[in-house]
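As structure tokens, one chain now follows by itself in the form predicted alone.
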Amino acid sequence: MPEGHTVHRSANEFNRLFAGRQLNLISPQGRFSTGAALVSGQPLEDAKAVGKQLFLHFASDLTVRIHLGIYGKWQMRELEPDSTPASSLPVVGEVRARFFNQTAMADLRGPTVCEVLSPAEVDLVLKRLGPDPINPDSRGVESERFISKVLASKSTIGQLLMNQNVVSGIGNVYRAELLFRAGLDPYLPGNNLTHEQVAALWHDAVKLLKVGVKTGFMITRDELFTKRPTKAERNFVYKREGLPCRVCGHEISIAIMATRKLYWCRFCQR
């Protein structure tokens, strides 16, 4: 499942290709035909990501909400001048929605959610979501919202970081890496942590997710931020079970926490 940095990259690309211009929609698969007809032909005001969800705001005050889930994917590309109109280009696979104008197109396949919402419905979705570390937080309201949710919970910090109602955009990779970098046992209850520890988690999430947006990769080792590391080099503990810890040399552990694989170092994260 794409983590938050990937969805923010999609939002940035949508804004680059379509914002401020008329945007047409069709549903080759047929499952989004009714929704597509509600907004097709309107200008796209902007695209915004909140965690793992993408919101496409149209001039009519209607919004298309997209959650890729596990299998969803985007294919975006610019079109050559005088090329075949996007509406006539071949459809490959089960395309839920095709967004296009004269200069670009974006095909959406396999999302968990693709729906048109009113402003009130968008507000209801946003109220359910936890704060997103990548979105602006100049007054510290969002960071404090995250901190208060964690400190008030008896759930483990490993579960809380994966709960999109607590914090948006963190998935299994960032969960494992944030806890390792903080030296925190993933089984510690949230209400056993200090305000300073939770604040540090938030600020590190801001840092790592922004690196992900910039590079397109989940790189969590500071010394590799400006390089192009291989997939095996990018992280401290994720998918490294049985291998020596990069810091202490002890074996990386794996367990199942709330149906998801958990990776951590029992010695660095006591």
Contents of the next structure:
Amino acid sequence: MPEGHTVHRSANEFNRLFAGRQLNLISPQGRFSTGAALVSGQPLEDAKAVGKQLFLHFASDLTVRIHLGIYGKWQMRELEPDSTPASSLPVVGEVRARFFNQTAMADLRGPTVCEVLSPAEVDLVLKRLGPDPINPDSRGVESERFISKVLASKSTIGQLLMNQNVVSGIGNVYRAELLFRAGLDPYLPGNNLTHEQVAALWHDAVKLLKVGVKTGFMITRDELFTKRPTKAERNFVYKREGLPCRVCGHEISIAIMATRKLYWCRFCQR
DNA sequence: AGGTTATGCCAAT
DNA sequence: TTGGCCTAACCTC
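And the form predicted together with the DNA, for comparison with the form predicted alone?
The complete assembly is shown below, putting the previous chain first.
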């Protein structure tokens, strides 16, 4: 159940374990047999994360696109040399796809999307995604794409931050925490914000997502960036409804915004 | 054992 | 706005 930082970590791990070598693919569950056959055995050129999606680019120019959705999970591990080949290792539970070579394997369970795309189809997907704050090529000009979309929209900033066509990689946790850190009411329409406020949100997203990639956790309190905080300590407002705000002491609020739980401090975020 | 929950997203209404 | 997808972890009983 990842936000963007997790997917970037998966891409890094995939590159480390598999890039530049022949990658094999099987479909134990049977739901990805056709796709697996299309690319299995080809060299993997690279893995790339864009927002919450992972793109595995194979030598034939075909790409496997994976979106974990809310349930999906990766289980990766390195293999002892000369041990049982990954194709014969037991499959536990529902495994949509197993990626493997002689030295490593990765099991994929429960993804919303796992499909093989042509280059043109990849371009279509990328075209409708908003910029990813931690994608190196979405820094300068791309951040302006995010800012202008927000400033032009009547939707609430709470919904805009979750909209992957506006900015990709932010989910429910980072949404709540970014708005708290910015002191912004989640219900403010995008077009009521200033350019400076939206630019600050972008830069804070870059900062928080980078901490997430580095640590593997969505830590949003600066003083804990280099620590190993428990779940209960990590954040300002996420899942803290009814508890006192860490800054002002007022009760943290909860509401449903477009089917998702929204957490915020009515006092600090006005 | 059974129920609830989740960091997501889409199609149908 | 609602229901459905699909899986595992974490509850409660």
